[in-house]
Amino acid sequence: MGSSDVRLSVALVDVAEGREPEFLALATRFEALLLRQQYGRAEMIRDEAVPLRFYAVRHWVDAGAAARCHADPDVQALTAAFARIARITHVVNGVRHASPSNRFLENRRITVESDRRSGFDRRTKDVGPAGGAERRRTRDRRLGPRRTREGAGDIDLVDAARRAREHADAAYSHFKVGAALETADGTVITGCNIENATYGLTICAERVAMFKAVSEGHRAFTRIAIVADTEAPTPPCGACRQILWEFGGNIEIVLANLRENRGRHRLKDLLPLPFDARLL
């Protein structure tokens, strides 16, 4: 471990009240797994000033070991278990994913043709109740992982998508969409649709969220919430379905408007015959 190739990752962990024994048991299993598989070593450091706060420190053997760890199904299962009982905020990411072989679970990476519709195949106007802008004016507009939960281990993904929608740049269609993508470790990455005078360069909220997440090193995802100001559910367009499948696999799709949830689906039901690396 004395090599200059050693990498360090640190995450801030806020454990849900009453779940500390379960959390510490998971931490012990995780530490043992990293040592057994020779990925590196992990330690959990308690914050003496905040009773249920810990710092998860991972000392990787090297960037390759970190990549193998992230792709390990046993590690992914433990990470998902952590996310159910704690809020996890990444502080230091000392590794980089350098190649397509570091993708989550399987290499679904393919070359995707540019989508000429780029979000304009959605309905072109909001049909929600009048006064929506005034009603939302008092909503807390701050975003980020710390603002997406009511408490540790309790993610309000739809509300995060509603807040993200307020930042949409929809000068041409006036149809604003927000998305919130949950990673396997409980981090929430948001996105909104961003339009362009060259319509083909417009990008949907779902792809913004996914690309942000991948660029920050996330490779495992559980679900995504999509919000628009419409009575009927607004599902992802074809291009977004392909991108979500490419990086997220059969994740859960939560559809909602500004007042209520409008449906839940698995991506395989929205994209029943996907094209991916298995066909190459």
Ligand code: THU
Contents of the next structure:
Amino acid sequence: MGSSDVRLSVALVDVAEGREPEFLALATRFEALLLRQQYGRAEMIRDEAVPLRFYAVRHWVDAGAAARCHADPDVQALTAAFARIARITHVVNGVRHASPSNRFLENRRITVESDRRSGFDRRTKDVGPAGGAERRRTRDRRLGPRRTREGAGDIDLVDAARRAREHADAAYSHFKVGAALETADGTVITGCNIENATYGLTICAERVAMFKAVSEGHRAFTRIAIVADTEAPTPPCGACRQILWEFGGNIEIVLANLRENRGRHRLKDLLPLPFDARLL
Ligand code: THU
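Moving on from the form predicted alone, please list the structure of the form predicted together with ligand THU.
Next comes the full complex, this chain leading.
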């Protein structure tokens, strides 16, 4: 991807009844912020056929600007405010090449082919979790317990996985696992393992989280936290590694038990020679 490439994101936004004025005011603030910080520009396009539906289009200056924007606390606060009054479904996260002959790389498989580093790699370090004082500071900005979509710096992903683990249905193995998957826009989607009397139909926490996320329209991911009640870390099984690679690319894998973090890996290190769409 050359420096002249333009990154583009498009999200489908369904605004809650009666909240449109508030939503449009937020959109104006968001547009101004993107311009002011030179991240790029944003436009909100109304769907004339569907009441209260908009398309949020963001043109990032480049991949670095997109990453800085996602890590910006002001942007995260505005994103959280949007999420309280609208349902946001990400539909495109790609690049438009400078050459007019190229088209948007909005298809995940095409993106994998041109640049295997889907998800985390392209969003760089800034999106990751803050530590120490920074983490406490950003945590204080949480807007209350009812929020389910929180900004990238506003939630402890491992805590979310621990809470998800409590829902695990592990009647046969009694081995409960929780997972929390972070999307590129900071949304956290959780999963737990769900077992079945046939054993083989059991599904792991990681795949539950990923399938939930994909079914809600998410296509770009940064990290997944995996929690089990064991001293040794519980890494994702082979099937989950394949699924995480397919949709998340080289995301970060954070392993933890009920008390502490037990390791941090990149998926590429856990799945060094993956099979994927490039090989079809
Ligand atoms: N399990 C997970 O949910 N994730 C992992 O990373 C490892 C294993 C589940 C599957 C099964 O319900 C139980 O743990 C024992 O294998």
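Residue numbers count along the first chain shown, from 1. Fair warning: this is a prediction, and the values are worked out from it, not measured in the lab. The term rigid core refers to the most C-alpha atoms you can superpose between the two forms while keeping them within 1.5 Å.
- Once the cores line up, the CA of Asp169 ends up less than 2 angstroms apart between the two forms.
- After superposition on the rigid core, displacement of the C-alpha of Arg19 between the two forms amounts to 2 Å or more.
- With the core superposed, Asp72 shows a C-alpha displacement of at least 2 Å between the two forms.
- For Ile85, the Cα deviation between the two forms after core superposition amounts to 18.4 Å.
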